[in-house]
Structure formats: structure tokens, C-alpha cells
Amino acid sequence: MSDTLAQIAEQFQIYGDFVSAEPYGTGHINDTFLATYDQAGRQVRYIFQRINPSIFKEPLSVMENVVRVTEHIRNRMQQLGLAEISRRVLTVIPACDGIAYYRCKAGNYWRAYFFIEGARTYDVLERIEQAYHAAKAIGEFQCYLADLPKPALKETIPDFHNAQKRYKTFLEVLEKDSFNRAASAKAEIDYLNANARLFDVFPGLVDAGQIPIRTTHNDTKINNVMFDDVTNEAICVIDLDTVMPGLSLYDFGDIVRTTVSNSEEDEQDLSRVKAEIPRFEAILKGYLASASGFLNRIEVNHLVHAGKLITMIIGTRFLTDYLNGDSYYKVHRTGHNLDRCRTQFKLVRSLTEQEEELSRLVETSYRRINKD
């Protein structure tokens, strides 16, 4: 890939010598490669990134999209007189003729940004407060986005958190059984098929206008949070390519989804999977410390079952994309998306299982919060 990747490199506008390029990450979706270059006997990072045509069915949106966020959030960044601004938020290296991205000769759609040095992800988080920063982070997302001008920015994966159309695309991949695969998750079926109510409750309360659309990142798994090496706190919010009109809820359960656990995604052992009170107390105090100001009352009120929902949904692709062969999500054994399916599933029931505890922390925290 060095070969390509040394031509795809001279398309952009960064000064200096290409010297090497590795895949980097662990995203499912798009390729993702760290690029070292010489400028003037420096060595500097960039990131380069193959936007995926397959789940991008319109990339030109997702960079326009992407542009629009990132400088939106830097103009106020640059009001709030915060340092390192470059560190805080993504920056987009144009293409040789100024424009965001390179489509190749092979049609694949490129873009390169600024690496960001001192800084890292994780899949599962080593310390507790990590959980509080990387909510923080994603409720001052949110807050910084709260006024981004008209027009709405597009939809880059029409409803991509629409669960009642992912729970009946589901079904029909099920009738069809094409891979002969639902046998091996009957187990998880039936638990889907037991509890797919979870998923009328949000639209009903959109329809209501009790709830508003708001501009959200929709993907907050924690490995989309860049954390500081040094002071450990969250640096920046990655992975823009679903900024799009959404609910803060969707935010917020996919942050407690992916953190409020200590395990893998595709974690095996079930028995580690577990939703863990003092994670999910930091995850809330956290977000409430950046996101309470702009919440409503439903919102807070609905937060615990944001968690669940979003888990369950995720839970609900990964099984879908299992019954139809692996077609979505990159996999790498056998039976991959139904041992992520099943880390959902479980995360759910052990979120049931605690809820009325969880609820009152949520109550007791937004109190203390609008009380100070």
C-alpha cells in the first residue's frame, strides 16, 4: 500500500518529503494510515484516511459536513482564548486544488489531517476518570455545535439511529437467513425479538416535541475521544464522519455503551461484562458537567435508558450484519459479530438489571449541578 499511498500523498498540500505510511487504528468502517514525512530533517505525522464507499454512499457531504464542524468549533475555540487549539480539534488538509479531499484514479475518495501528537485512544479505558473527561469532552461536542449556523448539516448515513427501521431491516435479514446462520443465534434472537419495545420510546417523544433534534456527533464510542499522554484528560473528539442532525441522548449512551463496562466490545467472557456503578457515575458527572446547561428535563430524565437503547441497537447491527454475512463490519474470526452482539446484549440486561439505581444517581447529580 506504501506505493499508493506515496501517490495519494503528493496530492495534498503538506510540505516536505514522504518517507513511509502503516495502518493505523481500529476503526470497522474506513482505512486509516499514520504517514511519516521528512521536513527538513523533521519527522511530522499525518493521518490519511480512504473514506468507505459502501457505508459513505455520498462522501462529498461527509467532508462538507466535516469542514463546516471542525471550523465551527476552532472559531470558538479561538473566542473562548483556549491553547493548543490544533490539538483540540481536527484539522482538515486540503487537496492540491483546495478543495478537502483527492478522489484517486481507482474513484476512492481521500483526505489527510494533522496527527495528533502526545495524544492517544483507547478501546477500554485504564482508570476511572477517564470516563468523566471522555464524557466531558462529548457534552462540550455538543455545546460547541449548540449554534452552528443554518443549514442543518447533511445526513450522512440516513437513520443511522432510526432503531425501528434497524430492528425491521433485522427481521427481513432474518427471514431470508441467506448464510443459514440463525440457528447459531437463536439465543440472541429471541432476547432482540423479547425486547425490541426499547425502541419506540425516543421517536415518540421527538413526535411529541418534548425532546429536540439537535447537532450531534452520533459515534461516541470511546475510542473516538483522544486522550492527553501526559495530563490523561480528553483532548479532542475524533471521527466526524456522522456529525449529523441527531438526539444528545444517542451521545450519551454510546459513551456509557462503550465505557461504562471493563471489557472488550467483543469481549468472549461474558462474565466480565458488567455495568459498573462508580463507571457509570463518572460518565454522568462528567457529561452534566458540560452538557446540563443546554439539556431539558426529558432529556436528563431519560438518560439510563439512552444507555440501553443504544447498546441494544448497536447489539441489533452487529447481529444483523452477522445473519447476513459479515457484510458491514470488518471481522476477524469466525462468528466475530455474534460475539459483539452478544457483549450488547449482556450489557443491556446488567443496565435493566441496575436501572432504578442508576436513575437515582442521574437525578441526584443533575440536582447538585443546577443547585451550584
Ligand code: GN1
Given for the second form:
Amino acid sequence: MSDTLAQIAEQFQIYGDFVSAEPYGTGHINDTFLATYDQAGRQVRYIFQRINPSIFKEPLSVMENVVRVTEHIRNRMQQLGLAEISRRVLTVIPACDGIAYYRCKAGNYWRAYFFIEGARTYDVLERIEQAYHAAKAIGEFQCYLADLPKPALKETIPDFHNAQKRYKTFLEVLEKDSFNRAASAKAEIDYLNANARLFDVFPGLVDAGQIPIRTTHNDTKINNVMFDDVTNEAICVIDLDTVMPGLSLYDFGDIVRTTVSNSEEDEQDLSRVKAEIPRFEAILKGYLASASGFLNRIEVNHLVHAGKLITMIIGTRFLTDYLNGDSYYKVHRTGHNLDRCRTQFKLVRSLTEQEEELSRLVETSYRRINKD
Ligand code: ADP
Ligand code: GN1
Ligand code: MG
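I have the form predicted on its own already, so could you send the form predicted in complex with the named molecule?
Now the complete complex, all chains and molecules, led by this one.
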């Protein structure tokens, strides 16, 4: 028997009477609920999340990382004298026994956070300036974590951005074609096979010591950034399950992937999916505003490649999941993962067509900042 949400609600150190909880947000991975409590006549909101057990095999490592990361960032913000810190970094609410999670009767791991009020996430941005602010917030996030004391964070999903391994898995799933879907994805399969060499660039640079491993977010899609309703600035970077050792470029790449086109991730009208130069410029400026102080020249030289690469990787993962019967991502219609894959590959095409212009923009923006 599994606990009801009201029973889950009793397990956390939250004052007041539990009122209700309902599914919330558009994340593809965890089960997220908006919970309301009555605290002496005032309605106060929290987020409950059930960590997806088939994706996060070691939920204790996830929570250990989340606690370390949020405490570190909170300390850094206190040192900087920032206001409203509980809106700028997630706050883990302890369970009644003082630990950071509750393990329910069914064996699932649940956690609770303050609901960040006066802010929201977007699946598609409404204004270009939001792309600037989101990218700046990602650079700040990486900056805060640059001096995280050792040991390194746990690797919550091994080989998360290992593109060569993702491609190998795709080939294995394709070979089996257990759901007889390969024929319906022929164009996408051909595109991936023709472009898989994109996956070989970063491993070589990392092995040669030219790109450093940093502490990074690894899932910087736009709806993992909360925007303040009044200022429209990025107030909080959320969804910290994959914060672990990684490349700064993947975080930059995922912001590009999810904001450079004015379209949904699962848009079916592919003519709407295209990289727009002014959007790229806003992302670039925002990221360089906070990250140019720590990025090395090789990282800067690969910012455009990072956008293409992460989009290709995520497209590969959507395609693999489609061929594999939709076992990883939440889907809401038949062919949903294939639609998502198509938008990704269309975006890679568009970024590739404009690569020279985008690279020139990187060069001029970086030189302007560094005067070199
Ligand atoms: P998933 O891993 O499934 O993507 P997220 O942690 O990203 O889950 O949460 C899903 C959505 O729930 C987010 O996109 C955001 O809209 C909302 N959300 C998550 N945490 C909070 C929070 N502390 N305050 C307000 N909204 C939140
Ligand atoms: C998932 O959890 P969510 O929805 O923020 C996925 C990312 C993908 C993204 C594609 C742990 O992100 O890697 O880029 O979907 N997260 C995990 O939209 O696999
Ligand atoms: Mg998310």
C-alpha cells in the first residue's frame, strides 16, 4: 500500500494543517506536487517531489548532493549580502526525523521544498531579455559552486552527458527495434548516423586537459530556471538532481537548446523551430557577464559547438526513448518523443547553417569583454 499525499505531508517539519496537494509543473522526470497548508489562517505553499526511482538509482546520493549544493550557495549568498535568499536558492525542508527526505511505505523517496512565490518557470520564453537573465544565472550558479569544498559531488546518473555512450545505446536499441518503430523514424535515424561525429569533439579536449571538469548543473533547460514576476530576472536555478562534476559548456548548451528558438520542445510545426541570432546574442551576453571571468579560451571557442552538441545529445535520447517504447521521459501522446527528437534535430540543422555568424558573435563579444 502506498501513502496518500496527506500522509506524505505529515512526514515533514511543516507547521499548520495540510489542505491539499496537486500535480504541478511540466518536468519530464520526477512527480512534482504543489502542497498547500493553513498556517494560522494563512495559506502557505510547498513543493513535494517523489524522486523518480527508475532514473535515480541512488536517491540518497541525490539528496546528499542537493543539501551540500543548496547550503553552499546559501552561504555564498549570505556572504554577498543578497536579499530574499530563500527565493534565490532551494530550501530543503527536513523530514520529522531531521533528515532531508522521507522514504514512504512503497519505498519511494520524497522531499519537500519551500514553494518559491512571486516567480514562475516558462517552457517557452516570452521576452528575449529573459534568455539573457537565464544564461547569466547559470554562469552565477557555476561561479557559486566553483569553491565547493571536496569531496566532489556524487555522480547521480553515470555518464549523463557521455554522448558516445548515448550513441552506442541508441545503436543497440535500434538493432533490437523491440517496438517496431524504426521505420517511422527513418529520417531521424539517418540524420543521427550522419552526424554522430559531433560527439567526438569534447572527449578529446577533456582528455588533453584543455577543458576542465567543474561542478555544473547539467540540466539547464529553461524551465529549470525561475523568473521573478516583477523584475523578470532569473531568481532561482532549480532541479538540482544532476548537479555534479561536468563541463560548463553543457550548461551553456542546454540554455541555447531551450531558448534560441521561439518554440516548444515538442513543436510539431518544424518551420517554427529555428535558431534566432538576437536570441543567441542575448544568451551569450548573459553567460559571459557572469562566466567570462572563469572560462578558459578553449571553452569560449566551443560555445557554439556546445549548443549544437547538447541539442544533438538530447535529440538522440528522445529518439532512443521513442524506439525503446517511451520508458524514460514522461510522454503525453503517441509519438511524443519522436516529435521532441524532430525539433532537436531541426534546431541542430539551423544552428549548423548559422554557425559562422554565431562564432563571429562569440569572438566579438568575448573580445569586447576581455579587450584582447
Ligand atoms: P523534474 O525533474 O521533473 O523536471 P523539477 O524539479 O524541474 O522536476 O520541477 C518541475 C517543475 O515544478 C519546475 O519546472 C517548476 O515549475 C516547479 N517547481 C519545482 N520546484 C519548485 C519550487 N521550489 N518552487 C516553485 N516551483 C517549483
Ligand atoms: C529532463 O527533469 P527535466 O524535465 O528538467 C532530463 C534532461 C533533458 C530534459 C529534456 C534527469 O529534464 O536531461 O535534457 O528532460 N533530465 C534527466 O527536456 O534526465
Ligand atoms: Mg526540471
